[in-house]
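Let's start with one chain on its own, the form predicted alone, as structure tokens.
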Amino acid sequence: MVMGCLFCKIVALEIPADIVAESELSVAFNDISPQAPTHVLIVPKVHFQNAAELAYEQPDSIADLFQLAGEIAESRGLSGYRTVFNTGAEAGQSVFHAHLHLLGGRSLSWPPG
């Protein structure tokens, strides 16, 4: 756990969150500012600043994030969904703990942003 990290505190159950799923390696919870009817954040239980760092250090955790995303999408009956990692402030990352956004439940335009 990294001191002051919001997502580390959620993983440690120090801050409440609407947790929707969990695996051995990851925790998923509803985003507090959803951008789609389904907007779930899936975070590794171990702190890494971004997805590239996580993939380099614990590649099994990256696979786990996507497996959990698929399970959540299926459980919600999503016929299509988007998964996104924002890396760095310029890309919109505001919490510097790697996390995968799962978005769905409406038509999503392309290109995003």
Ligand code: 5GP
Given for the second form:
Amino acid sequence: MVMGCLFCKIVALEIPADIVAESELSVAFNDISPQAPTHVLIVPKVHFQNAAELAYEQPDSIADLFQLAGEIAESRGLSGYRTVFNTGAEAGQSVFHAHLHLLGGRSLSWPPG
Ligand code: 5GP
Ligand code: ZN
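And the form predicted in complex with the ligand, for comparison with the form predicted alone?
Expanding to the full complex; the earlier chain stays at the top.
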């Protein structure tokens, strides 16, 4: 756990979140500011700054995040969905604990802004 990290605190249940799924390695909870009818954040239980760091340090966790995303999407009957990692402030990352956005339930335009 990293001091001051919002998502470490959510994983540790120190800050409330609407948890929708969990696996051995990951926790999934609703985004507080949803950008689509389904907007779930799927985070590794262990703190890594971004997706690349996670991939180097705990590669099984990357697979686990996408498996949980697929299970949530299937359980909700989503016909399509988008999975996104923002890396770095310029790309919109605001919480520096790696997290996979799962977005769905509406049509999504491309390219993203
Ligand atoms: P990022 O911008 O880093 O890719 O994504 C961070 C996400 O965390 C944003 O979509 C933001 O709405 C969400 N978020 C920020 N603070 C909280 C919070 O306290 N609880 C929850 N559930 N989501 C949060
Ligand atoms: Zn953290």
